[in-house]
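This document opens with one chain alone, in structure tokens, the form predicted alone.
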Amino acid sequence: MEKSAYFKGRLLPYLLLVPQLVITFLFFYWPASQALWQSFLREDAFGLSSDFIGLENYQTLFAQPEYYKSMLTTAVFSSLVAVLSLSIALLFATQADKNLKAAPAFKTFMIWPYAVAPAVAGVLWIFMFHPSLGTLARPLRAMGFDWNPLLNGDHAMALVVMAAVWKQISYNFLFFLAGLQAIPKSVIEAGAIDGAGPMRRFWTIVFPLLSPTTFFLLVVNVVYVFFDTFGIIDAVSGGGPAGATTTMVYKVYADGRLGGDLGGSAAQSVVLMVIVIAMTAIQFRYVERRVQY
């Protein structure tokens, strides 16, 4: 029998909760709720003198183009980041679970980039695949190809979604590693006496049983890639050329810190952050109902 910790006292589970509490009120709550009041508010680039004007910045925000080009942009850049990073995490964990000699090491390799930073993930990719000095980008040119990510915006795009993908990549790595070892072999190895080949036995007893981590990192990489992308896109190609790589957060920063629209980069964040809570939502309510508990 498990023994189990009770606490006679009702504060003390109250006061367990108080510090996230705090945590997310102070870094969540409080900030989205002054990103909306100042959505409603006309401001100086220095944040001195502001005016109520209503709903005037989402008017002026849904009449420019480019937003809806980096919704777009955004669209695009989180579909392809999402599905490369779980499909390519997937296959990996799938090799690491196997009883290989190389296994510790290869586990430890896949973990490291976790590690860093986007910002740095970002500049690290840059090196490697810039037009004139990027070691991976003379073997390109090399080959008859072209390549120019400050130039050409497919190229750009490209780079920054292989930038997210890799640093991406170790976290769903780990998930579905641990997802897959939490599976009984008894159950796999039945599948196998039934006369179920690999590919069967993946498709219809393994991946149904990763369907709880499946979706739960389904989750987890929408919202990395809406805001956590920041810093690689930065350092990669500052959301050029020709806002080819803009996304939604970037487009924040942008019209933010560059731009000294205060009140215009506080609507977009609220929005922003509307379409990600939507997003989840729909998450919830539709492809929860196909993951098998």
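Numbering follows the first chain given and starts at 1. Computed from a prediction, not measured in an experiment: that's the story for all the values here. Basically, rigid core = biggest C-alpha set you can superpose within 1.5 Å across the two forms. What changes on going to the form predicted in complex with the partner chain:
- The rigid-core alignment places the CA of L16 2 Å or more apart between the two forms.
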Second form
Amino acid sequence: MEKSAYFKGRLLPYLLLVPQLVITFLFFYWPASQALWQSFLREDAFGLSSDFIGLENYQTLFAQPEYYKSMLTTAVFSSLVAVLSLSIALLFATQADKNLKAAPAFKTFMIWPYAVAPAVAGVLWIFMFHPSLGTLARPLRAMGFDWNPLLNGDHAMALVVMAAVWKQISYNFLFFLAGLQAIPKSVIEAGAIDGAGPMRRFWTIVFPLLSPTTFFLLVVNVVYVFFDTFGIIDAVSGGGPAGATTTMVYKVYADGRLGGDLGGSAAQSVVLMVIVIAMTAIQFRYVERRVQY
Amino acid sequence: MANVVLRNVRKTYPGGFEAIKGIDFEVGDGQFCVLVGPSGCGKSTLLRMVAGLETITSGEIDIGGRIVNQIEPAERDIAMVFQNYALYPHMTVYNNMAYGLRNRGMAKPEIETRVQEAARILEIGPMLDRKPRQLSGGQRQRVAMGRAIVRQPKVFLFDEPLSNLDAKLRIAMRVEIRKLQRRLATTAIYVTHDQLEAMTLADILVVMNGGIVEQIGNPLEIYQKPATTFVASFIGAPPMNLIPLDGAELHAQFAGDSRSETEAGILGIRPEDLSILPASETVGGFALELMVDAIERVGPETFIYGARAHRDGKPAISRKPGELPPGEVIVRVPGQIAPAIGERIVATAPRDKLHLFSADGRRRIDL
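Next, report the structure of the form predicted in complex with the partner chain; the form predicted alone has already been given.
First the chain shown before, then all remaining chains and molecules of the complex.
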């Protein structure tokens, strides 16, 4: 639906836009342009001067096998987290949507993890799964499973995925639940009368009607795994072992902050930014079209 | 093709609220049954129990000789048209109608034939590729009907299907629903709160109030012989005038017939059975002296709202909105008659048009 407002003064509409523009400028365009500029510079080892070196940072970056490895790690990590957190949240939301007595309590408990800071969530999970201290790692090892996220890259990945998923389920759950509750009951009942069993009703009626929510969450979750999981990774594995959990955003931090290569790190953040923008654009262009009904 | 029988059907919600308090009736094969009553009377709940969308606390519901209490909605061989149509918003009109057939594993060509046939009957052929949001209210209503008829069920269930349409379309669709149901000769149960819809559609009318059946019968019978004061005031618009009378008044009014022996009761007169005369003329039979309070001229007829002259001469005061104030009487007269506000008139009715109910309104007293 087209909506337009008419203002008498010519200045008022611009004034109303100013707060949003200022925020976007201060927290996105300005740092983004700084990163872009920085990516063309090389800092000397003591951080006293910098030279313009053009695209050299990018050339170095794309010549590093570690960089491709972090891309792959990011791809694995983000698809696991997005798929798992979306599907588990959807499962929980469908259960909470039933008229159960415990549903309100269930909903409250479901929301709590969202209030936990990512780094704290990471610490909680490493406490549970630390190979020698972890309360849950000990029974695993007692059962003969050689659980060691500090040495085994796959285990480390599993752990950060679990922590990141756990953290994100609350958010997805809330949106899915609201989406489910917005579906008119009579449509589901019509499906029941039309001879569709519960599973078929879910896949042919509920799931398609939920697709705008799912799409929105997909976009949000991709942004989440690309950027906001940094705290979890830092607390759980510090990107290791041997770079097994070094995602692109973690590498930006590791190379720039720990490695002191500000130019290279800036080039990485530019690449990361381009990837996320491209992915979001693709999602809106191709996926969103299919979720409108 | 099936009849539907309800035997002592009850519904109690977990909180202890008794929505349906023991209902019995039978709808014969191919008959159109209308459940009518004010909101909250349990009519929709009852319909949903027949559909299988609500559990049955006790009693039996029998569709075509099979007790369906424990049978899933899909297996009951019914189709339902919902108040908000409940179309699948993400499916085209064609798929909305085909969905139920596909779920039952029907062959594609057969589905095609049935959907096209339904689309032809309902004149929605050109809209088969559209989504529900691209349709008007009336068109959505037709699609909902189409979804019901393609299934060729034993019973159609309608839950206030016309209440979201504008007045003109409602009348047109009402006629169409009736024609369609006659043509398909499928048993139908239809829920509405609109007494006019109920009167015009029903073969059998079930008047409900507070979870019980007040009266069952054919619409004209119910109109002519309402069993309780509730039915008397619910069926017919404007509603029947109800005037409480004490023993002496009753005796005077019904002198010479068996009804005059009643202790106290409620006298009922339909507005259309009253006619007016100038105050000076005297007639035999029943007469009420009224002072004209308000007039509604609707064209072909005029509704006169008159205050009954009280014994102490003071005008009566209304108690609740929507309720006829004590002492107010509605008279329905031809459109050309229009007394002035404040004028005194005498409304008369022949004695055989008078209804008498027990003082609690629960029982009709006949000759």
